[in-house]
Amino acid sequence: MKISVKVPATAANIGPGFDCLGMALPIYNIITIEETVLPGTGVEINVIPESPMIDEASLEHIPLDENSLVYKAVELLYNSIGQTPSELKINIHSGIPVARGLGSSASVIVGALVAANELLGRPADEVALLSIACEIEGHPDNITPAIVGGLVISSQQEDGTVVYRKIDWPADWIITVCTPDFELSTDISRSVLPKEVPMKDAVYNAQRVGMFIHAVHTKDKELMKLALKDRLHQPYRMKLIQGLDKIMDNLRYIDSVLGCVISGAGSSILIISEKNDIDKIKNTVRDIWADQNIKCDIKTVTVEQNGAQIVNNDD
């Protein structure tokens, strides 16, 4: 038996939003696990790349073994129901860009789960599905809109559940998604974070978390140019991402957008924009970056209200 899953990447934080917001976007990695019947061959993991952001080099450093996120996750819940698993094929189509703030691994983490519980029958619902996930990812801003679509705030709390509510995003406000051709791993995004915030930038988070949702539900364009400022993570990522403060500068003078914020960890970013305008913003991301020499992918995109689904797949 075979089973394919088709994960969207997702943008976590947006801003103010730290380790809380995420959003689906229309960029796919595609995840099949087939039940081999020879004994004794193990896991078996192979990466396709799909993208041209994603090259050998981005993948050298991915596990192709029982040390991967995939077969953990799948081992995870296997053990869950008092099982271990059985020989398997996996195959990972790769069209999300690995390192880039796009939510790479919860794609990967989310599409094994969904697979492995559909061959196993379906013995997890969505509340484990979420749990057993965000196990290994470690925080619900990614893990959540891979599996259930859309924007959503998500926190996990003490007995390892996941609380979350989707909000509608508006139709009128889109996102162009930025992806330059270098790297920047979690790891490094995050050892530059103190470890300790002053209280009036924990205020000002919460002040614009607020009006973030407020913004959204209410379409308020001018609450929401706010409302995408942030203090807990953004102003020691920038140093990270060459060009991103010329960037934010430059895209202040153009009208419809809203803001620009780091994807996740980075290295990707996330302009918020009316609908036009839109060959400017890209114009401005594009000579920025190729002054600095940084080649990069740019698509404009709306939300993905779908979250993991099964598709068919002639791998």
The other form holds:
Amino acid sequence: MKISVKVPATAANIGPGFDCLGMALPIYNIITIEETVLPGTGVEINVIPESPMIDEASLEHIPLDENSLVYKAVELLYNSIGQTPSELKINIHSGIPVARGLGSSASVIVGALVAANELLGRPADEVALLSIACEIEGHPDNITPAIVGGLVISSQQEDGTVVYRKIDWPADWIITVCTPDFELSTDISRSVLPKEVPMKDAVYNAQRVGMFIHAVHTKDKELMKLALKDRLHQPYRMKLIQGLDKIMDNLRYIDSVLGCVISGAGSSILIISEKNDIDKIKNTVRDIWADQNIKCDIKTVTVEQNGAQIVNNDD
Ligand code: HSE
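Having seen the form predicted on its own, the form predicted in complex with L-homoserine (HSE):
Okay, now the whole complex, with that chain kicking things off.
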């Protein structure tokens, strides 16, 4: 039996929503798990790159053995019903750039879990899949939209369960995803964060998450411009993303821009805007990065409403 699952990329930490606000994006990985017939062959994992942003160097960072996220995900699910995975071939068709803040890890964890769950006759429901996936990833803001799609606010409770709600994103607001040619690992990007933050910064973000939710519900552009700010992670991570301070400064002069934020732990950035001036937005980013010898891929998209889906795949 062979199961393929298509999983969207995700942008976590949207604006003030560090570790809690994330959205699915129309860029995909397809994870296929096949039961092989030869006994004792273990688990074979292959990655097939399907994006020009995924090169040999980035593939070297993806473990293909028992240390891989895919293997851990499959193993946890099998263990939850008292079994051990073996005789499996796992292929990852990878369209999501690696280590660019677009949820490539979350996507392979989710794809592997959903495919393995299907192979095993669906022992895990959505609640169980969310908590197993978050146990591996460590935070819910990429995992949840990768499973359920859309813009999502989520929180992992003390008992491991994930509480989430999907929020309708205004159709008139679009997202320009800018991915530079350099990687930034989540471990490095988390290592620059302080263990504690000043009370005034925590209050600043709490105010803005409230503003963000209200601005999205009421399509309030001026409120959204105030809401898309952050003091919990961006000030610390800015220095890891070359050119970002200049990009943010320059985008302030484009009226349709509501905000520019780091996607997940970086290195990609998202520009949230109305539908006009898209070329101006893209050229601003491309020119600033080009001046610093940074190549980039820029896509303008809307939020992907579907999460992980089982698909037919001839792989
Ligand atoms: N919220 C996470 C972080 C997303 O910023 O580290 C990356 O996995």
